[in-house]
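First comes one chain, alone, set out as structure tokens in the form predicted alone.
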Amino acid sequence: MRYLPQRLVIEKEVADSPLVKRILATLPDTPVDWVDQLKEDEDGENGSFLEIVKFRGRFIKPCPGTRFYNCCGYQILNLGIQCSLGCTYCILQAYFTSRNVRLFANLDEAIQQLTEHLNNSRREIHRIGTGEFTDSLLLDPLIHLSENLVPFFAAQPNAILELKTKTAQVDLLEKMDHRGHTIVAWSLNPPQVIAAEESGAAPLEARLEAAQRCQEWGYRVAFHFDPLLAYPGWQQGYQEVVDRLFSAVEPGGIAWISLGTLRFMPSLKTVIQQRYPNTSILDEEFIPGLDGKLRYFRDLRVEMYAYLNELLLGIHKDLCVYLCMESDDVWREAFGFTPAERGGLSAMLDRRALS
């Protein structure tokens, strides 16, 4: 389902970027705000207003993981804020007031600080990607943001990118010369799922045709089962996604896969209530994780991944598949090893997107 804001509201700051040049003439038709400096609590109707700003902060920061649980080392790009699609348990309804996606329009200062970051880290290896704050094509039709980044990585020796999405709007990978150096990601649920918590998202056919078609262009692809949510019927519902991903795709140009139940901050519970009334996704039990953010119980945790372990390496042995934000006693009831045993998380990814 591509995006396509009702307003945009625009920083005269940025007038002259080529982004806004790029989205002015792909909309000719949208109302248009110009503004000196954007107010933070401006809002549209269901966030239905796309903001262009000049972002002022760092736009690569590490993964704001915690030192209680097993994190990969990931970093972010970050490049907007906000998402449309709408999924339910989505954590940035509690990270931003405002639900509006907002673009930085400052691209070239993006990939200034980014060339900076590469050359002066000590780190043999950098995953990076975009999709921590938002999707990460769900605006490239519009912008093309992609052929920005994927030859920039391309010429990277020491660098991935990972483009996480739930949509199926990968149309301008294909020309791209990616050289091995842009890995396209999908989250991915049950059909039930999709329908009832990710409306706005791509259906699983799609995301997994898209992953298909990223593959043929040889791409890498990953898959991330985050959240994995424990409705009635989970086992058979997620046996029924592992079977049609491994209709779709090659098991061998798979760079990992990763598991993750449904986890969140207690200030997003009374959000998801307020937005989501008929939502079912709150009616298990949750405790408090040594993250202050509210999680399944354990046992529940264990039953869902090994379960999930079992079927991805009964298809292929050689598989990565991870954890996200688990303990090593998690990680060794459920498979059998920590991370440490194998070098830590962060080695263990970077092997895999150096391979």
Contents of the next structure:
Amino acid sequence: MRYLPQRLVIEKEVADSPLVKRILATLPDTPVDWVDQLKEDEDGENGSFLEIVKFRGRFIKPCPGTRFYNCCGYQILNLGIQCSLGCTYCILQAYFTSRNVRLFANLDEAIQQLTEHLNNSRREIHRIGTGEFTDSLLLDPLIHLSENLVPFFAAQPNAILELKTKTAQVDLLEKMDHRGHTIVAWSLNPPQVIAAEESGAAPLEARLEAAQRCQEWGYRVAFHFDPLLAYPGWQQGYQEVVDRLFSAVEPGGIAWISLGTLRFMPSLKTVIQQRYPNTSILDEEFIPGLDGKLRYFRDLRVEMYAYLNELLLGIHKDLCVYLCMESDDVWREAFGFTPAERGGLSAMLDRRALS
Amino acid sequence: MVEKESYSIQFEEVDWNDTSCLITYGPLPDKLILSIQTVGLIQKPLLQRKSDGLLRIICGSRRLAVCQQLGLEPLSCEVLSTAISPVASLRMAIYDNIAQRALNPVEKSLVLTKMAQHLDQAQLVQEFMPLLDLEPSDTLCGRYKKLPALEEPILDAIARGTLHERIGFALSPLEQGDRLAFFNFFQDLPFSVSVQEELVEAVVEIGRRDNLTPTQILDSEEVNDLRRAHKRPARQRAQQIRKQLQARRAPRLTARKERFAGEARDLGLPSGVRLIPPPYFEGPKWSLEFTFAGAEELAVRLRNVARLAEQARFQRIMERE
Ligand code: SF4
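Next, give the form predicted together with the partner chain, keeping in mind that what was shown is the form predicted alone.
Complete assembly follows, chain above in first position.
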């Protein structure tokens, strides 16, 4: 499922950046448009262009959690936006009009901002991810971003990089000296869900095989059952995923596993209906959550979380399983405790990050 | 100055099928017939000679229709020069109409649809939507542009104001049969506009989930039983049907509400006290509402509720099945 743009649209200002040079060398036959400055969200409905621009804002930001639900205290390193994998539920469809993937070429500035950020709070532990507004490894075969990031994080005493992906593009990670400061994470779903709703992403087996390879190379891995989707027979579907997961990877090398049922801003509903009229992800009933997002009814969420948690802990009781954006009462009902009882969700994950 | 001249026309010269500049929709106003009958035609219709020799109506289609009905031939009209472009003629028709009256939603949709053939989207939205008293938005413009494809009874109802254009927007992506099924359903029962919107969404979603068409759902036995229970007032029937469809779309929430209602009843809360769950049972905050006459009554109710709150069944109300 390798990403290959039909055309490159590059801002002249970043023509000399190492990232642009690398892309031009990797894709010598792809036509290029050189432009002065692209708009923030250029029209690009068909998504076949790769836009390379200078980013003019803050590269590092806290994850936009809300006060109503427990947030994991994650931070986002934003090096690009959009994704070509085309998951039906993808939230990016509501964030950006354009479907073109956009990369920020001024990586040196990103690294500088990141260095300052880490130096300003040396006593804190920083869990930082690049997979919020795109897939972390989607473009790695083209741009080798991991060659910049993994060694950088290896040298940081107080930071962990989480590369979240639905691809199996991990080859470049093999030879890197990561020193345990990079966690490679996959989002997981049953094969029939992947086929119907994540059709551009790697199949389950390929994801798990990639995770296995990463473990062999000494990386810790993580998994996100997010979005968990309710469909007739979901229990069996997720049970199979869990079985396959643990026949592929070593549970002791799993940093964390998150669970989060499908949720989205109401405006995404129309987009999904228009782009994917045959999807069944909107069939379940939704209620507006405290943060305004549509979510499954709480009893179903609790049921799904409790089921998955039991499956996972039944295989390895020391796994760190957490809920993404859920309230204390859902935690208590599904897991029997609240994050506050264990020092808070952020602290729980920080401990795992350093262990 | 617009180039035009007075000319006495025969009705056979008029190309009644050329609707390219017609944006009027709706029945002939009775007063127009009366006025022409009584004092004759005050304002002359405007037409344009076409290359085939026939005349295209630009402004005054209703006046022409009335005059034809009354046999007022030959009729003195204004005829535009052929040099005037189709878009300029259409613009004239639109401005002439809006200067005289407020357009109904179907007419607004005709303006946007017809003008869209000549202008780009940005110009259409910026110039014509404010002119039609509409918020200049691409999305809204897109919705209006879909209205003219709706069936005549639906358009008539929208033009008359008995069906809101928002319902026309909601019906436009559906199949013709389903649109008419909804239309008849809404003619039968007094739902507010927002409830009509809610019902279109719910029925379409139930259909998608259960592999049924909206028509099959609206014509199902359960719905029909309530719809035809004519002994009950229409408002009550409408409420019951809405409840039934909501329950079908959201069975988990409905079951939870029913369980809550039963348990709250069994709890035996003192009169004047109401337990209110969080909206959609989401979040931890439940409320109690007290109605009381004086401090003494409040104190008694508080004591009674405090006793109940210590019981396991009070706790159970807040828990999942
Ligand atoms: S992989 Fe993630 S970012 Fe890419 S389309 Fe799927 S949900 Fe969106």
